[in-house]
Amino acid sequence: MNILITGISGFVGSYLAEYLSEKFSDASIFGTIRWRSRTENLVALNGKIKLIECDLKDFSSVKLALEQSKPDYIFHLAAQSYVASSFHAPQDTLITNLTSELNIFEACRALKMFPIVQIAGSSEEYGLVYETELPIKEENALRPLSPYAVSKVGQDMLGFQYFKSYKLPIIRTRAFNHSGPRRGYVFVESNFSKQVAEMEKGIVPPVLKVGNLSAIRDYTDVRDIVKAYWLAAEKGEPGEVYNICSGKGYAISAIVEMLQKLSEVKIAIESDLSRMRPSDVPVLIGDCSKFKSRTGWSPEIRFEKTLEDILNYWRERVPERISTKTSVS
């Protein structure tokens, strides 16, 4: 069995590669990287995966990657995935996310390949959700509130169109917020944890800088998410879309409170206007009964444990404060 993971060096991609390499010892796992990709997340996978340098925005490069990997499964995870950045670089976000996926589909067609393709969509596609629509089901209207969310709606619909038009076995997933150790520090729960780790080591004052604390998100541990992605590819019905989530919402303020309890120092809170978005999704709580019924999946790791693991991850990586005092002998 040959498996291709786009964006394998990223947060979710590296966890998925670890999970699949342990689950299928005889599988050949390939992953796309860019020449400038940071590969520290792949250290534990040395010798277990095969990396292919590939610019997903270039059709010839993507076609060559598929020729080399001959995949039975493609997990398309590579994307510009930071919502805040999409407001500053909307064009790049749309071009990167849509063109990359289109090239994968067209390369499959050109090579007459029909691998099962799992598309990693996002709960951000739902955008503006009304209280009467909670918890969110797959049939809910899509009202994206960021360029990133618009790009994900485009990927979602493109996957549906290529399934209908060309019978490519594409399975669409809409994962709600997911986190864990190795999460990029630009994401709120990881950013807060890194700030706390720096406070504990005296690098910064014990003042947590925050943005919108009223937003509510549905969190799942990344280690549960990658299991869901495999089950989606293995048991999902091509052409269908599935929510993947815990079904439980947490206000960002609750994350702050959890970190305050886990911290070794007393933390004050300070609002930072630079952390506010032009528009923010107020609440995202999902219903994944459709996916659970199809696959039997259920999340196992509690969010409190996820957050503790993220904080410990940063505690190990934040350097000790270097004293500026000089000794006199």
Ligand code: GDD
Contents of the next structure:
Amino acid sequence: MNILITGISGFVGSYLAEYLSEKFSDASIFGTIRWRSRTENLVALNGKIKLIECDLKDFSSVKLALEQSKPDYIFHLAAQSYVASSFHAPQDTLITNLTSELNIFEACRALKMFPIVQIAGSSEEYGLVYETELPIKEENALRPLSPYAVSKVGQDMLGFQYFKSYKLPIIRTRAFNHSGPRRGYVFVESNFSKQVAEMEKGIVPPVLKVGNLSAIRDYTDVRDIVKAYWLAAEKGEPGEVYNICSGKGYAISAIVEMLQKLSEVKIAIESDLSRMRPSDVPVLIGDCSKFKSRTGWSPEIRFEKTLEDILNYWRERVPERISTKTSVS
Ligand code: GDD
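Now show the form predicted together with the named molecule, given that the preceding structure was the form predicted alone.
Up next: the whole complex, starting with the chain shown before.
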């Protein structure tokens, strides 16, 4: 069995590669990386995966990657995934996320390959959701509130269209927020944890910089998410779309409170206007009964444990404070 993971050096990609390499010791796992990709997340995978240099925005590069890997399964995880950044660079977000996926589909067609393709959509696609619509089901209206969310709606629809038009076996997932150690420091739970680790080491004053604390998100541990991605590919129905979530909502203010309890220092809160978005999704709480009944998946790791693991991850990485005093001998 050949498996191709785009974005293998990223947060989710590296966990998925670890999970699949343990589950299928005889599988060949390939991953696309760019020449400038950071590979520290792949340390544990040394010798277990094959990396292919590939720019997903370049059709010939994608075609070559498919020719080299001859995948039975493609997990398409590579994306510009930071919502806030999509407001600053909307064009780049749309081009990166849509072109990359289009190139994968077109390369499959050009090579007459029919691998199962899992498309990593997002709960952000639902965007503005009304109280009466909670918890969110797959049939809910899509009202995206950021260029990132629009790009994910586009990816989602493209997956549907290529399934219908060309019978490519595409399975779309809409994962709600997911986290764990290695999570990029720009995302809220990781950013706040990193700030706390820096406060504990005395690098920054004990004042947590925050944006919108009223938003509510549905968190699942990344180690549960990658199991879901495999099950989606193995047991999902091509052409269908599945929510993947825990079904439990946390206000961002609750994350602050949890970190205050875990912290070794007393933390004050400071609002930072630069962390606010032109529009923010107020609430995302999902219903993944469709996915559960199809695959038997259920998340196992509680968010409290995920958050503690992220904090410990940063505690191990944040350097000790460098003394500014110079000693004269
Ligand atoms: N990043 C960040 N930094 N967000 C903050 C901060 C802060 O200092 N303070 C408050 N927030 C709020 C944001 O405004 C948002 O409402 C919420 O915290 C979560 O923000 P992010 O962690 O950046 O994640 P996201 O929900 O916008 O998007 C993530 O989840 C999506 C799935 O729903 C990303 O992982 C996306 O790629 C993913 O598709």
